[in-house]
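Next up: just one chain, as C-alpha cells, the form predicted on its own.
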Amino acid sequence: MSIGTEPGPIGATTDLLSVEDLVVHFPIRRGLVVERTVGHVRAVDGVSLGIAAGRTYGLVGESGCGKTTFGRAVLRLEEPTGGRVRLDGTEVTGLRSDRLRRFRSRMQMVFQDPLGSLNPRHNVDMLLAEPLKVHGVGSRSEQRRLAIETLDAVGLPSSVLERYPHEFSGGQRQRLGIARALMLRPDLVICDEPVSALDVSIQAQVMNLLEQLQGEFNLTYLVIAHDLAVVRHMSDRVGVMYLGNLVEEADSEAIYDDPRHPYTKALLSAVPQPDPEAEADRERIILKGDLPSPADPPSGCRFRTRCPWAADICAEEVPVWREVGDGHRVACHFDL
C-alpha cells in the first residue's frame, strides 16, 4: 500500500471534493524506430483526500512532489491512471467529455502564472465572456453584465474591459484570473500556487482577496502552494506532500504546532521567526542528499533516504496512516 492510500476522513457527506487513492503515472518511453514504455514517473502514487463546501484546504511540498499535478488530475486536466475523485456525490473520472465539459462549470483553476494563463490576444471582456460562451451561458449583454460584476469583485473597475494582459501589473493580472475562475460561478477552485509570482507586497492583497471570495460566493478552495505561510494563513487543513504521496495531514493550527512526520519538520524548521529571540532558538533540520526520482522511488517510506531518523524498518515496510490526535494522521514507523 502506498502512503496515504489509506481511508481517512472521506466520502463523508459534508466533503464537497472526495479524492480516493489518487494514481497519475507518466509512461516512459524509449526507442528511435518503435517506442516502447520502459517505465513510468510516478508523479502522483496513491493520494486520499476530503475537502468540506466552504473550506480550504492546503496541499504543500517541495517542487517536483506531485502537488499541481494532483490538482490538474483533480480536474481532469490530466488523465488520473487510477483512483476515484468525486465532487459532490458525482464521479468525476468516469465522466465523458459531453458531460465531463458540463460538469467543469462547477470545478475552475487559478493558475501559477497569470501572463501565461491568459491569452495575450484577447482583451479583459473577451477573456472573462469565453468560459460562458463555451458553456452556453447568457446573452451577449448578460455576459458583458456578468463581466462588470465579477470584475467588481476582485476589486477592478468596469474600464478595463477593453484594455489587455500585457497592460496589467502582476497583481491585477492575477485578479483577472480570479475573476475569469469565478465567471462560471464554480463550487470548487483550485489555487495552484496562486500568489508565488507576486510582489511580496501584493501576495498579502490577493490572499485576503481570496478569503473574501471565499464568503461572498460560497467557494471551496484546494490551494496548492509550497509557502508554508501562505498554506497557514489561508488553511482550515493542511495536507503535505513528498514524492507523489501525503505523509501528514491535520487541521492548520495543528500540524503548525504540532508537526508529527520528519518532513513536516524540517519544512517547518526552515521558516523563519518574527520573534528574534525564537529566530535565534529555532533549530534547524537539515535534509540530506537530494529528493529521489519519481520514477524510481526509494522501497518502504519514501523518505527514508533524507530522513534523519530512517532504520532498516523504513527501507522494508511502507508506513500505513495511523492517528496521532483529532484528525491528525500521520504515515511514519515512529511517534515524534
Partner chain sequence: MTPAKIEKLERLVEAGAQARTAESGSLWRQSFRRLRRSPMAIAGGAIVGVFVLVAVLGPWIAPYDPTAQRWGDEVFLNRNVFPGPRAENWFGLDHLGRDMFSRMIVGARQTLLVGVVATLIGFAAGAAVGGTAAAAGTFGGRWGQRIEAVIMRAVDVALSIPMLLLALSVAALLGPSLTTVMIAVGVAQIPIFARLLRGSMLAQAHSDYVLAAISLGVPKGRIVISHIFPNSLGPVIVQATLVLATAIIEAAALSYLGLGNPDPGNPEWGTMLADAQRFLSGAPQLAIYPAVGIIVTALGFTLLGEAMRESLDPRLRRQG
Contents of the next structure:
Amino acid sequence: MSIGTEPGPIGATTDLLSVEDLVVHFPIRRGLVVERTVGHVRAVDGVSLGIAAGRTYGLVGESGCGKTTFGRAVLRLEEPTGGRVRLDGTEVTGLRSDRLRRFRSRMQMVFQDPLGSLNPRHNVDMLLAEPLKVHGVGSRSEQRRLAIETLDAVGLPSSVLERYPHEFSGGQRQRLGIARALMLRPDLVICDEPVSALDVSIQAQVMNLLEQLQGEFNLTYLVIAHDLAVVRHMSDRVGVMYLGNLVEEADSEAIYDDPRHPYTKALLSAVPQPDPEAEADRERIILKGDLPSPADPPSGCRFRTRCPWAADICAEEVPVWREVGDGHRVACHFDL
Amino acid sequence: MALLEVEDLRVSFGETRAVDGVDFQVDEGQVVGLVGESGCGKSVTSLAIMGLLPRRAASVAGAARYDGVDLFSLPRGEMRRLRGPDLAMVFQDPLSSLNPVVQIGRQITEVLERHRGMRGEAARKEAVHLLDRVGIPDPARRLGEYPHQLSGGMRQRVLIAISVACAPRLLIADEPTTALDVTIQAQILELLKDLVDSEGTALLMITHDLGVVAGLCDEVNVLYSGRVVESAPARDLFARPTHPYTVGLLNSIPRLDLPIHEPLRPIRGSIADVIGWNDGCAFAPRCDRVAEECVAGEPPLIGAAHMHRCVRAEEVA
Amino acid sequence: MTPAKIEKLERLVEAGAQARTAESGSLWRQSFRRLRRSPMAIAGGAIVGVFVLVAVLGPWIAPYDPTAQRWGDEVFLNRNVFPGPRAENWFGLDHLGRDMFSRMIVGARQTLLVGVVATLIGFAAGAAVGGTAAAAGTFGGRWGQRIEAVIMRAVDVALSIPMLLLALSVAALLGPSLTTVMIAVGVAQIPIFARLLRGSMLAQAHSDYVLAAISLGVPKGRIVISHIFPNSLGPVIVQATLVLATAIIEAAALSYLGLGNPDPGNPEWGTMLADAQRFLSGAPQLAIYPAVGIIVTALGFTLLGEAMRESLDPRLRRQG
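Would you generate the structure of this protein in the form predicted together with its partner chain, following the form predicted on its own above?
First the chain shown before, then all remaining chains and molecules of the complex.
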C-alpha cells in the first residue's frame, strides 16, 4: 500500500514504530494447590523491526508462529517479558497504567473476528462513541458528528447508528471494527488477520478500504496475516515469522521475487494460484511434519527440523542475520 | 455413464432455499470442484448427496444418481451400505469428525470390520498400512493415540485414511484444508492428488479457494446463491471466465503471480444484502453489467462444454 | 428494465448497504421475540401470569375472609368431618371451618413474596460476591487473583453444605417467621448465583470485544460494568427464574417443618400444607390444594426459565 510518501530509508531513525528484541514468554503452570512454573511457551522470542510513518509492514507466518502475540505485545495488550517498543519517540514498554491507557489513543487494533470484537449489546452509536468518551474527546454532539464522519469514511451510512452488530453482514461488521479503531485518529493501526474471516469477494473490499483510509487518515499499518498474497498486496515491507522468531525481512517485492530463507521459499511455493497452467508445472517444496512445540523449540535454527536443506551446523548454531540485498536480511546459515 | 449425476437438486430449509436447481456430474476417476462463497449451497449439496441432511428440517428434491441408482430414493439401510465402500466424505473440521474418546486405531479398524469384514490382526495391519499410506510417521504407535494428541494436519490425514479405508469410488471433500496452515494444506492436497492418481478415486472437491481448484480439479462448477452459474473444464474456466461472478471472484483475490500492488476490483455489496431478491438473475444486484434482460427472468445455463448462466455473456466478452 | 424492477433493485441494494433488516433491535429485544414464539414460554408465562395476578389481587377476588372461621360448627375434628367442595365453598372447608378457596387465593401472595424476595436476596448477594471475584481475578493482578481464589473457595465450601441444612441453621438463628424463611432460602442460593455469574463473567472477559475495549483505553471498572457484566447476565437471569421455582418449594418445606410464619391468620401455601398433615388420613384434600398450587407454580417458573435459556442461548444468537 504505497499511497502518499515515497519509501524512506529502511531501518532509519524516522521509523514511527520501532521494536527492539521483543520477547513474550508465557509460563506453563502445574499443580493444584501450589502452582509452580514448569516451563515457558516462547511465543515471541526476540523480534526486532521498524515501520516508517505512513507505510505498511506485513508480518506473515503460520498459526503458532507468535505473530498475533507479537501484535498484542506491541500494543501492551499482552505484557512483554523483555524488549522495547517505541512509538513516535515514546517508549510504550515503559508506560505505567494510566499513562498507557491515555496513550492507547495513538495505537489501535483491527481484529480478525469482526462480530466477536464488537460488544453485542452496544449499538453502533455506543460502539463508536465509547473511545471518545473515555478519552474525553468532544461534546456529545461532536462525538456524534465524528462518528458519522468516520462511518462515511468506511462506507457506511449514518442510518446504521441505532443498529446492533448482529444486524450487519461480515464485511459491514469489519467496516465497523475499522471505524471504531479510527475514532481516536491513531497513528498506528495493527490489523490482525483483518480479512481472513471474510468471504473472498468481501476481502477485496476491505483491503481496498484499508488502503484508501491509510492515505486519508495518515495511518501506519502493521498487518498480521497468514495469507501471503494478502500480505504481499497490502505491504511495503514484509517480515516472515517462524516459531517466535523473524527469519527473513525485506521489501515486499524483494521477498516475493527472491525469497532467501528456506521457510519463506516453502511458504511461497505452497500457496496455490488460480491458474491451472502454472499449477501444473509448479515446483513445490513440501515441508516435513508439523510445527515443533514453542515450549521446547529445536536448538540452533528453529526451522531445521522441517528444513529440506538442514545440515549439522543448523543444530549447533543459531543463525545470525545476514544482509543479502538492499534492506533484505535473512537468518539462515546458507546462501540459498 | 457418469459415476455421479446430480440433476436439478433443490434443498430448502423451511422458507430458505439453500440449493436451487444444481446440475453437475462426476465421471469415474475425475476431480470435480464445487466452488463458491459461504451460503452458496456447496456444503448443503454435498450433504444432500451423502444423505446426511436432517430429514425433518430439510426437504430435498431432484435426483443424485450414483452408478445410475438414485440415492434419494434408496432406503436408509441401502444408503448406509453405500457409505464407505462407494461414497466417502472428508470434512473441514477433523477434530469434530473424529470420536474424541476412541483411539485412532479403533476408529479405523471399526470401518474395516464393518465394510471389509476384516478382524483382529489383519485389520490392525491394514490400519497401519493406511496410516502409512496417508503419510503419518510411525503409524503403529499412532494407533493407540487419541484425536486430541494429534495436530490438525495429522487429524485430517487420519480422517482421509478412514475415508479411503474401503477404497471408495467417490470421495467428497468439503473444505478439507480450510482449517489448516498453508504448508500443511500443501501436504494434504498432495496426498489427495496422489490418491486420485494411484487409486483412480473420483473426487468431488468443495472449496472457496480458487487456487485449490486450479491445482486439483479437472472440471469446475461455480456456485452462487444455490445455483451453478458457470461450469467448465478448469483450464477453460480460468483462461476464459465468462460469468460476471466468476470474473469478479478472480478480480477480488490478490495474486502472487501478478505484478505487486495490482489493484483489486471487488464485487460490490454482499450476498447478505440482497436476501429476498428473486427477480431474474440472482447476481443482478451485485453485477456491474446488469441490464434489463437480467431481471426479465432467471437466465438458463447455456453452452456445451463451457456453460454459464449469463444472458449478457456474449455482449460483454 | 421496467421502472418497478429497477426501483426494487435499487431499494434492495440500498437496504443492503444500510444493514440487514431481518432480525433487528437489541439482543434483549431479539431474545424476547424468540421467547414469544416458544410454546414452553407461553405455557410457563400463562401459569406465572395467573399466579402473579391472583397474588396481587388476592384480597379483592377472594369470596370470603380467609381468616374467618365462619363454618366452624360444621367441622368435627374428632369424627373426621370436613365438608368438601360445595356451591358456597368451592374447595371446601379447612380444620377451623375457614373457606379453603379464599385461603388458597390469599395465600398466593405470601408464597410469591417468599419466592421473589428469597431469589432477590440470593441474586443480589450472589452477583456481588461472584462479580467481585471475577473482576478482581481478571483485572486485579496477582493480589486480585488471590482475593478471587479465597472468595471462590469460600463459595465452594458453602456449596457443599446441603441447602436445607443451611436454611435450617439460618432459621434456627432468627426464630420462626416469614422473614426467616425468605432469608434462609435466599442465603442458601448465594453460592449458586456467585459461581454462575463468575463463570459467565470470566468467559466474557476473554472475548475479543473486551480486548478491543482495553485497546481503546477504556478504564477497567468501566469494562467490567458496561461490557462484561451485561453480557454475563443471560444465564444468571435464567437461573433466577429456575431458582424462583425451587425457592417456593424450599419455603414450603421450611414452613412445613414449622419454621415459617407462626401466625395462622395470614395464609401461606407452605404453612397450609404443614397444618394439613395432621388430617392427612381423614381429609387429604386439605393437603392436595396447596401442594398442587406449589407444584403448578414451580412448574410455571421452570418452564419459563427453560424457555428463556433457549431464547438467550448464545449459539442461537450467533446466527445471521
